[in-house]
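Here's a solo chain for you in structure tokens, the form predicted alone.
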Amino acid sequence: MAGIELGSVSKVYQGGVTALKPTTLTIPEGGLTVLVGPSGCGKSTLLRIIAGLEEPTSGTVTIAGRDVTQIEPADRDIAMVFQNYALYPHMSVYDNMAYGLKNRGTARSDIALRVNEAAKMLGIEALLQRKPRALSGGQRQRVAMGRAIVRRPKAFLFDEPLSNLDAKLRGEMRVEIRTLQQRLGVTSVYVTHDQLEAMTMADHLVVMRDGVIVQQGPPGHVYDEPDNVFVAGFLGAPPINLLPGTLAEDGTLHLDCGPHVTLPVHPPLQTGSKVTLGIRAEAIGIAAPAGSLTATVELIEELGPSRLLHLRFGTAKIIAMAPREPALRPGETLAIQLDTAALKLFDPETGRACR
């Protein structure tokens, strides 16, 4: 078993600053857990603290069914890959991978067969000889994941990795840690802020605001059934439509943006009950000039294959994700339709999800 388990993990830094409030939470086996959240939500500080580079003010760390909160951080067989990808300038990336495996006392055979074998599963041979200040910052990413490798740990974690990337390389390297990840089934920790990376990298996800998790599971059921409003904002390009409304009578939603506005909804709310609807821009639909609903384009955004329409639906705005046809304009009044299937309703005082 190589899982990674934390019991009760806090972090209170000197002057009372708490950085992780007491978090258990249980790492699969084999798996891509993404930790994300917007910055000083705590996530790095968790990875550290699995790291053993934080000792933690409270709480156990587990990993592989052995207790290491007080083990140095060289002994709890793991690797880590930072974001500044942490290579030795005067080394060669051949000594760079091997450098941790020299230190352990490795046969030389045994650690030329190692590199060498990375270096293959990255595309990196030739650059063996190289030295860092001769690669591009893809190519130091690589060095870096294969200084990991080599080492054949229980467990990888992955500090921002791509954050000193352009986007498209980071598109590109997305795709290769992941499956690397996959193709050698090592419990695996990545922390993000970037809500695409976490959503398409992800086996299990981790949502985290102000040092606490608010929310964990399969990415896609994550963002299908957020457990409250941050959830729904935070995940989601562009983010979610969040419109004030009042149960009424008849169980229909009146929303504030409108007087003649209303959506059949029957969520488990006394009447008169103010909640926030959430809606998706994929969930807007540009219905038939019939719809009882309009709006009125004010900014459209081009995506290629799609493209984002900015409305005005009565006194709110909105966004929609929409085909590239029928043409439209701004200034156009358009019939649209809300898939009432995928309405999220949330207390606005608690921000909590209504279900």
The other form holds:
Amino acid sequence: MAGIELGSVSKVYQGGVTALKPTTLTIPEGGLTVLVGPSGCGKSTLLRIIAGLEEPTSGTVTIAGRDVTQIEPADRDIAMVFQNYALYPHMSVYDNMAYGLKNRGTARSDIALRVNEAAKMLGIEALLQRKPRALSGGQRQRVAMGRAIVRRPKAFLFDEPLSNLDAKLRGEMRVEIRTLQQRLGVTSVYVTHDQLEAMTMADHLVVMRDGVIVQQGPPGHVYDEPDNVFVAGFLGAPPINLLPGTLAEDGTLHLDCGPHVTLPVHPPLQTGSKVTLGIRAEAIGIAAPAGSLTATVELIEELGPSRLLHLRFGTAKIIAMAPREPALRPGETLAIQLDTAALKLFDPETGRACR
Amino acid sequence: MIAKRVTFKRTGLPLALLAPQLAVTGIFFLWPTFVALKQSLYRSDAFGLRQVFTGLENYRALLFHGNYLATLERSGFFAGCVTVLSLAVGLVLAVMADSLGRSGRIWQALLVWPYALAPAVAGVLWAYMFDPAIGPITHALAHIGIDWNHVLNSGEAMTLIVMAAAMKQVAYNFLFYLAALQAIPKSLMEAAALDAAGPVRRLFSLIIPLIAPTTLFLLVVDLTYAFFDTFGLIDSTTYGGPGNSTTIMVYQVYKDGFIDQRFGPAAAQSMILLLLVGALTMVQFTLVERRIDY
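Since the structure above is the form predicted alone, I would like to see how the form predicted together with the partner chain looks, so please show that one next.
Now the full complex is given, and it begins with the chain already shown.
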């Protein structure tokens, strides 16, 4: 594999703050790898170490088979898109995109060719003579991407590129970046704190927390099979419902909030152990045949195609995603059904999944 | 938001509050200016006993006779040198201090010190260090074969006052440049680093254009300083000499008016200086208001 390899890379800042614990990661070639996690989890530090803007305290960085740990950012053959775009305000769009090529001594005609090609790809040909201040947020974003594309690098690095855009534009740009990345087939690393962006864009999802990679894999797999309670809670909107309980002798789970839930298989745990049950909103169904579990509707949020039901389940509150029918109103008590295949059990002490 | 404007019910209180400022402005600024303007239109004897109205004769004499044009030229040269030197040195020091990050704080503090020095004190120190007989720097220069004597050599005298005047503005420019540099987003420099721009290229193609508004502002401030605030410095180092070689406009006014007692021409020169400072101030105000922002 000739993507990006990180060999036990770590970063400790002056003053002893550890941003990144020794981390080994393989970023597959040609795909889009998303680093996601809450702020302060070390994802940006990791990206900046790949870029060479931050020197790792230990470890090695290999890009396309070449050890670049001691190599200057400019010579790493990577291009980066910054959160605030970092466009040169006194230069035209054309010059912004051409600057890196000029500095590398690329022939003038070649620069023009590449800039025009990238501008066409991004639909910003008409803006080439403008200054960044005369552009909208989305246009600036495109120029920043254009500046990366013209370099034809071995890897693209994106540092929360959409966080300054409004929600609608963010959705559009998400698709655009994804399409472009697939078309160019360049290894890309994308940092975000937005789980939706991470889920929708990633080929390979890397979830980080407190300077450690907690889980990685294809986004669907990470979503379905979270290794721990943090990953389960971080991915997905509305967040997963977490209900503490105790495992009873007959294999049922006695939830602290009251109800008893029958588990499909007996988990590899001793009777009487404490567990946390994780159940996603879409795995809670409104049962047509009256089931043994009931819940009371407290609030209904209409989403359009579906709706979120805020339910009182015993003494706990849970959120269920339900179709628009049948009509319901707050205060009503319903029978609910849990998709037993989708039940997750976590150790409340360590947070790890019990499988 | 709370309104910043205070509304008074009667006019008495606001007038009373304004009175001290109006009195100071009137007595110390407007009245002397008016007297100087009047004086510039008269010819008077050395004791001020007799005055003859001569219209613009004093101005005509300045501009068409004598050595006033040479003084103008000399002042321009002096101001230009001081401005360019102090801007360049201020910028270089600011870039260096900025690149040090946090550890540069102590340098920042030290570099601002010269600004706190009174011009006369600074002048005396410079004159002492370069004194032809006892100056330590003169001694050092003699070792490398330079026979420094600003008392006799007009070029050296000019060099001395340019250096002395620039030193003070270097501190001022340094401070403003440092603030301007720190206002440049860090990611811009990182993007440039990825775009293969080395430190020198970054300075010329990014930093200097980005801090151009600061440079324009400092240009006006430095010129104003060099033209008008350097009297104390010159009067404590070269006394305008040797000959007239360091006599710039403000010093010429002093020489003509206070030493030679030629009140009319001195007053006319004051008016010319007033016009110049007025013009520079106008430029400054328009710059500050129409700050070029990206």
